[in-house]
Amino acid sequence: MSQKTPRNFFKPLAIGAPEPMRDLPVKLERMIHFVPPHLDKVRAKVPSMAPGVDVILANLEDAIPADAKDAARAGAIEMANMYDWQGKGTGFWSRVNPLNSPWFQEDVSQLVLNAGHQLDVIMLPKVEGPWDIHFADQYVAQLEAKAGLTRPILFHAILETAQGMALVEDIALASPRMQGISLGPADLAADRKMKTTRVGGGHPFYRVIEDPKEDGSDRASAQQDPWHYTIARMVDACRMAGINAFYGPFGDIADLDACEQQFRNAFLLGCAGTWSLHPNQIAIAKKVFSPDPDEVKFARKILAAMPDGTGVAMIDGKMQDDATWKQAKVISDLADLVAGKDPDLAKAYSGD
């Protein structure tokens, strides 16, 4: 047997570790705002920033000089006991560095040991296959003990290799840890060998092209998203295991248009947030991954003509029937979800 058994599986990994969860909290993630502990002047905005955003996170791995990880780490620390992060319900979460890093051991247990009581969400960057959840779950779950945390710690793994793009599926069941998967395009693109330097978003050698006309005339050409497959089969995966995939990083800070387009790609594909890597970024996230007031209204008359879930209606012209009831109710589900967070989106979907 490669797996553990049903019963099994919901067993703490250490005497004395809280209960693993068997329903993720239902919270809203739209944006996952990254920011480098290692300085002072941002770290000091952490509380101001956190009322306006879904998830702060304090980030440890790439874009942190090496001679700043024990300053980042301990900066980290501090923005734990900054605010309020679990009575006030924005989610704080730390992107560790790589399992295989000299930083790992001493970012997890130090977090745990002097943050665990407020962090939600552990980032693992780099995850290869399902051992690298293993490790980290029984390593993480000797510390809680240690610490005496009563609330487990869950997982958020990066998708950025060959490999772990192969076995996202087995990924996301690792661990009842999982709270869900991002798209790291830079890594990934590296891995894979894409010939490309961006991080993330489209590029204008991958398009497509209409047939030759008969008088020779230019030909229309569209350009196309190379992560489209990626994505899909990530929320594939991570639905199947009843977690959340996200967008991973948009490296172009000034090209909001783009940014705005790629978050859009996401949204619709079945993304539940995104990461912001820049404050100008924050605002977009939070409108992408919100859903639209027309559409919410539109899916509550779905909802309000079939109560049950079930036959057929009628509605503007359109046929809906059982599976588009289902379609209304996750973006109605969504909109209770962000109304009980933004004011003005809740009248906006009241029709008030």
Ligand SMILES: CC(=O)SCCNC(=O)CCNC(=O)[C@H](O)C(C)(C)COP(=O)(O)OP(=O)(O)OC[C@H]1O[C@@H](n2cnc3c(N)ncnc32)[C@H](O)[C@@H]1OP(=O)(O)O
Second form
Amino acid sequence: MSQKTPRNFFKPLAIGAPEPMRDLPVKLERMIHFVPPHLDKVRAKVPSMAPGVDVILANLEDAIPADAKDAARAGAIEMANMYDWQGKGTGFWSRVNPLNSPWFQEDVSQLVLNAGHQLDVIMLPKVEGPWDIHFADQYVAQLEAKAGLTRPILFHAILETAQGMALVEDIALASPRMQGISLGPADLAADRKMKTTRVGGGHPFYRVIEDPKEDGSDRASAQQDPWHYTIARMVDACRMAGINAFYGPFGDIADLDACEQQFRNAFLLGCAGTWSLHPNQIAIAKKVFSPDPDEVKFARKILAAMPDGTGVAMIDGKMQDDATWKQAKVISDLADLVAGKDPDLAKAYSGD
Ligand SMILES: CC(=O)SCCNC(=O)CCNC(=O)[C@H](O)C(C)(C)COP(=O)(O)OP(=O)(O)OC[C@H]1O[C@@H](n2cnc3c(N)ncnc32)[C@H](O)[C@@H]1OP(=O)(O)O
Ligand SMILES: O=CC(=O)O
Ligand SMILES: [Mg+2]
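Now that you have shown the form predicted on its own, what about the form predicted in complex with this ligand?
The next block holds the full complex; its first chain is the one shown before.
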């Protein structure tokens, strides 16, 4: 037998570590906003930014220069104490360096021991398989016990190697700590040997072209989404495991339209949120990952027409049944969650 028994799956991995969660906390996670914690100027903005985002992440990995890793780690610990994350409901996460790096052990031990009481999620990059999650799981349990934490810290894996992609289902199921998985299109592109220098989004050379015309006139051609398969597979793996899928970074900070389209494709395919790398991506994520008020109104019409979720109904010429009732419930439940945080959208959803 290569798996834990059901009873052992939910046992703490160290004496004195908190009980693993059986269900994920229900939280709005439309954007995970990346902050470079070694930059004093940016770190100082954290308390004023925190109420306006769903999650703030102290990034210790890529984009932090090697000679600033210690400063970034210290900055992340400072960020943990700059805001009442647990009391005010904005998530506080950190992306640590990979397991094979010289920084992983210090990143995790210092974060858990000095900031564990505020830290919701540790983002683990370049996860190759369930063994990476198991190692981190045991290590964090030891540290949680040492720190006397009563709430377990969750894990979020980044899907950014071909092997991680091939084993995405096993990664999603590896531990009760698993909160979600993000697409890492930059590292994944490199590992797959995709021929691109972009971070997410489309590519002008990745397209379909219509058949030749008899009159020899120009053939229409359109860009396609090179991330469709990966995102859809990640969503299936995550939802199978009862965790959430997230789009990752969109690197063309100035191209707000393309960013919005990439985020929207991920939202429609089932993702719960995305990363924001720059303040101008926060508003886009908020707009895209909050359901559209007209969709919410229509969803609520479906729920009202079929109070027990069974049968068939016609609404605005469209057939509704048990399956569309479930679709409507997804949208309505998300709207309730958003309304709890956003008074303007609460008003729009209530139709006032
Ligand atoms: C492939 C991957 O792994 S992606 C994840 C790793 N990468 C990251 O985390 C990158 C995070 N983002 C950043 O570092 C920055 O946004 C950059 C480098 C991309 C661009 O930074 P800048 O050139 O300073 O952008 P810009 O000049 O438009 O910034 C405008 C303001 O927003 C601030 N700002 C920029 N990014 C952020 C951020 N992530 N959080 C908070 N404030 C920010 C800037 O400090 C600046 O503030 P100021 O007006 O007080 O001077
Ligand atoms: O870490 C993110 C990526 O795209 O790589
Ligand atoms: Mg990466």
